[in-house]
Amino acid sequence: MLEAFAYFKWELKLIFRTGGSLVNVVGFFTIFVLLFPIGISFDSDNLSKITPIILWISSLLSVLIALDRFFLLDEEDGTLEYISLSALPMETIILIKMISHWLTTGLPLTILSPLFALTLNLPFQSYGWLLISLLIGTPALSFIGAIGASLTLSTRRGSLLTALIVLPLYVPTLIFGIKLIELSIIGESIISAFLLLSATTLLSLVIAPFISAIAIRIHWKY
């Protein structure tokens, strides 16, 4: 447990030292939500209607660009080797970054969402579904990701392999993700969206570590 909880704190403050990652998640995110409405309309009313739209892809997109840094960093300069040579298991390591990686990413785009929302004319109503939606959701932008980083753990540039792998697993996330915030607006129920979320994250959260795990063994050991 102390070794976990050493790895999780070295973790966080190496991603707060090099701080790029951080800085470019936000910044895309704050760039999108203030650009993506000039291509549709100024009109109040349609532009309501496609803030969960645009938050969410903006959210979305904003974690797969930082999805790079996952694995491909420690790889390279044999952290991630030495790593999983202590008393950590692999599976635990992997879990540890992904909930890292959400604290940098999926974390302060949830917190940033209310300001951006009222931008773009959401609904009062809905802010506190909005915040919901994203918090329970983006976890598992960051979980399904780390699946996506490890499986292209050999590819030079993967980048772009990575997000073909991710895009689709992404999905389920966005359409749960998008379809509570609307519901809230509209003022009809949403549990059903909300209870599909949640497990949609849970199982990622399960299955993510483990399959990383073996992929990043496969990796080494070809």
Contents of the next structure:
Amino acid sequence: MLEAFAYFKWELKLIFRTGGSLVNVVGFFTIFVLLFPIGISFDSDNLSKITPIILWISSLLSVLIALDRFFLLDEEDGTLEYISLSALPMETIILIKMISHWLTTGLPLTILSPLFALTLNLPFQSYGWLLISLLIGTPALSFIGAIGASLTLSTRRGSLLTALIVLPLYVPTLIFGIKLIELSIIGESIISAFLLLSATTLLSLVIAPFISAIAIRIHWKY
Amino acid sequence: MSIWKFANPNIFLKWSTKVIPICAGTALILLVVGLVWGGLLTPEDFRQGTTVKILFVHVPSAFLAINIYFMMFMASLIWLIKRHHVSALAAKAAAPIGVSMTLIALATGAIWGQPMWGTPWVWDPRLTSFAVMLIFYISYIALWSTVNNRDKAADLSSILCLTGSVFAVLSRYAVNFWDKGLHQGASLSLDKEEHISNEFFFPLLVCMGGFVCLFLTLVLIRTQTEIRNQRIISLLRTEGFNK
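Now that the form predicted alone has been shown, please provide the structure of the form predicted together with the partner chain.
All chains and molecules follow, beginning with the one already shown.
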């Protein structure tokens, strides 16, 4: 437990001190959000209908772009192999990496999302649900992303392949997350979408560390 | 003597060479009978007219598109548990056929949809889940082709297939939640109300049998090719060629 906590602290410190990664994610998020109104129209009535879609797809793509550094950097300089020799099981290491990845991608986007929602005319009653939707939905993006990143670890320059693998896996999360906000906009009960979104996140939390651990062991085996 | 004996590549090559002509012949007969019966001898639907006959290609290909993924799931599972190389190669061989079947189902649906729905494509749950499934197939094939080591590629793509099927099922029901669709419900079911009339049902059954036999033929041929391909590669390696 103590080792896990130490590794978690070290991992976070590393991400923050490498610098730029947090700025990158937020920057990409801003650009994606900016592109949608330019592409569609500046008509604010039109825009408020698709605000949840814009915010969700922007955060999805920002997380996707940040998936590159999930395992690759640690694998290239041998850190991952070194840590795997410690008392921590591979699954725990990946769980910690997933959580720290979410803390540096999904969480900042969630915190910033109301600000962007303001520019996109989200109806007032939906701000809370927007936060909740992204708060319980974005972890699933990092968890599922870990699967994709570990599967493509053996391929050089596999980031395109990672996107191809991960994007279809994101479909349920995206649907439930957007539906939650949309239901809150039209003032209906959100409980079904809320429960399904939580279930998706919990499912990916349960299966992702094990699948990624198996994939990384395969990567080292051959 | 167990069923796993047949998974030995040598024995597989032997029995599949015998089975392929039988499968191909059955496929040919069933497809000709089914398509002629369905295409020429069934009455026209009172509302859809003659366009209803695209059903005899659309339903079997859609049926196969889903079940080929299931077959790949089983083959991947067998590869991961029992480590039979033929199993991994069969999954690899089946994937492009799955892509073709998905594309055929989407194309015939679009051709039928233009006169009937007035649009070739709607973002309907069934159509969308087929589009998602197409990406599942493509990512599976892409992973196979990018990893150099064969066993590693087999392992990783098997895991992708298993993970993918969990999320494919989830997506299938998620899109139902997302939107109510234009596509009709299941036409082939035990429920009398939804079942299509016998006039169409029996030729459709023949067509589906023909498509399944066609798939078996193709997958056996492709698996044989894969096995021989691997043998050539290992032969070249022992002979000292760098490939």
